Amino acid sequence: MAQQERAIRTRRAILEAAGAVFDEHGYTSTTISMVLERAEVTKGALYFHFPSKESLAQAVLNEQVPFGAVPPQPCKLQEIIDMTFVVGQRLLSNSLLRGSVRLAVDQETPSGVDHGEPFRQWAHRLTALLEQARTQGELLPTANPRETVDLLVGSFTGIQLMSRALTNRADLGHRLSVLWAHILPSIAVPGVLIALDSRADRGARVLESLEVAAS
């Protein structure tokens, strides 16, 4: 038991550092030197759990979408915004959910890694999401859940990246808000849509409560 706990605090070790170098470098400037470097492990633990550079990226790839987990909400609107919003203030410090993040818009990639999985996995998960909010009676009629979901998850991508451009992320929660300003009165009913909470410190504020909780 004792050797399993080990080599899942490796294996995470390897991911985290994967991902600051992933960040920092691109795919193609990383190397595995540079990992093990970061990591402080052997290339043999390393390729015990990971046996190219290309498997290595696909799981740092991955592990994106957990990063958006968050305490349910009876409403699902609300549920899916605090999601956006606490991926947006974990950009902010957690290198391997920003290494992630890069490999998947990194076009250098090669054809090995399949930098399009986190796109799909969000996908699949705000959908359904989605579907849950329409059965809720949250949606418009003319809201269509998996037009909206490409809309925002492309938004999002997009958004990011210009922020990061511009301001290291700094102003990405500011960034949110007004493009759920935008979204929001297009999807959601007007009785749902005044109780809404899209601020910018929505993501601090979420994060906040779940570590509350945990203590």
Second form
There are 2 protein chains.
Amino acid sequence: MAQQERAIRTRRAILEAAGAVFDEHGYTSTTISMVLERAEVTKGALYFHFPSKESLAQAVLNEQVPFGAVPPQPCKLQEIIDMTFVVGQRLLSNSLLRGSVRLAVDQETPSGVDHGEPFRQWAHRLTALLEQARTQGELLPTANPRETVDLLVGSFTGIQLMSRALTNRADLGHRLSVLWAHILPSIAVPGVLIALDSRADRGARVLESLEVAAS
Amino acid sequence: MAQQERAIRTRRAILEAAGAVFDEHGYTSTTISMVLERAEVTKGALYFHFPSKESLAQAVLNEQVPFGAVPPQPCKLQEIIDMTFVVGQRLLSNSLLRGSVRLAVDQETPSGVDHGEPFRQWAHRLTALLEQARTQGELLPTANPRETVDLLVGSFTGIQLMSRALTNRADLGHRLSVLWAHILPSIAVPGVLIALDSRADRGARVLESLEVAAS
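For the form predicted in complex with a further copy of the same chain instead of the form predicted alone, what are the coordinates?
Let's see the whole complex now, leading with the same chain.
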């Protein structure tokens, strides 16, 4: 059992190191030695968990969606809003998440690595929530959850990218707030719309409440 | 004069070759020799126009906005919609545009190259049009042209990227149509809203009319 725990910790340490290196150097320029040095693990340990650079990149890509974990909300639209703000906030400080986003976005990520996977995972997770929102009567009858979700995932990707290029992501919260201000009136019923919180600092506040709950 | 014309043509040939090579290989893996071979020009001609790989990349980045050229419309919101669809349509076939977009999006583009420049150019061009739309009474009083434009540029960037990752951009027209269906009700007055055309094949139709007009 202790051995299994150690293996889980080692795997995580490798993933975090790999995320940081992929974030800084991109797929092509990253070498296994760079990851080894950063993770402070042996070559044997790394190859035990990840037989190749491709498999390491894929694992980093697959780690993206858990970073959207937020407390469940009675209003499912609020829960979706919270996920976007929390991911935005975590992008500021978490290099595994940043590396994962870079691999998904950079065209250089080779075709042997499925960089469409996080897009599909986000779409799957968010569509389930938006379908729940529909069942609960939060959505206008014209809303099409699958289309709205595809738009959200694509827009979020580009908005964080533009925010990174222009302000090193300092204005990401504000940009997400603008996104929601434009989209929500087209999908939410008025009674829900008025109660939603999509202000720029929403991510920081949700993360704060998570930390308080954990302490 | 003939000499000047030749110089303009050579410069364009180099830019188009560079765009194609940047699109296929990204910034880091692209070499000047690859561009020379593709453009079929001499080293001297290339260095006359572009003294370095950085300056070549910057010129490719700066070529992006002219690809949004569309016929002026009485309704300025329609003109903005047309620009997005025409750029989407041209991304399918134009490798200079594709290379320019890749340089703007890829994190590997070095800090000596200003890859925020096309974002700023788009924002500038579109804000002027949206301000005109406001003056003409097309916008709801709550619309904020600068914020809407930043959202459009960021969302377009991510939507084309997701479309490339999942369908090699085959569904880009549909995705743009979904974007507009979500945003327009939050910014356009109803009388304008009903007359706008943002169907998925809008880009193909606008380009067709441009070709007919030119023939």
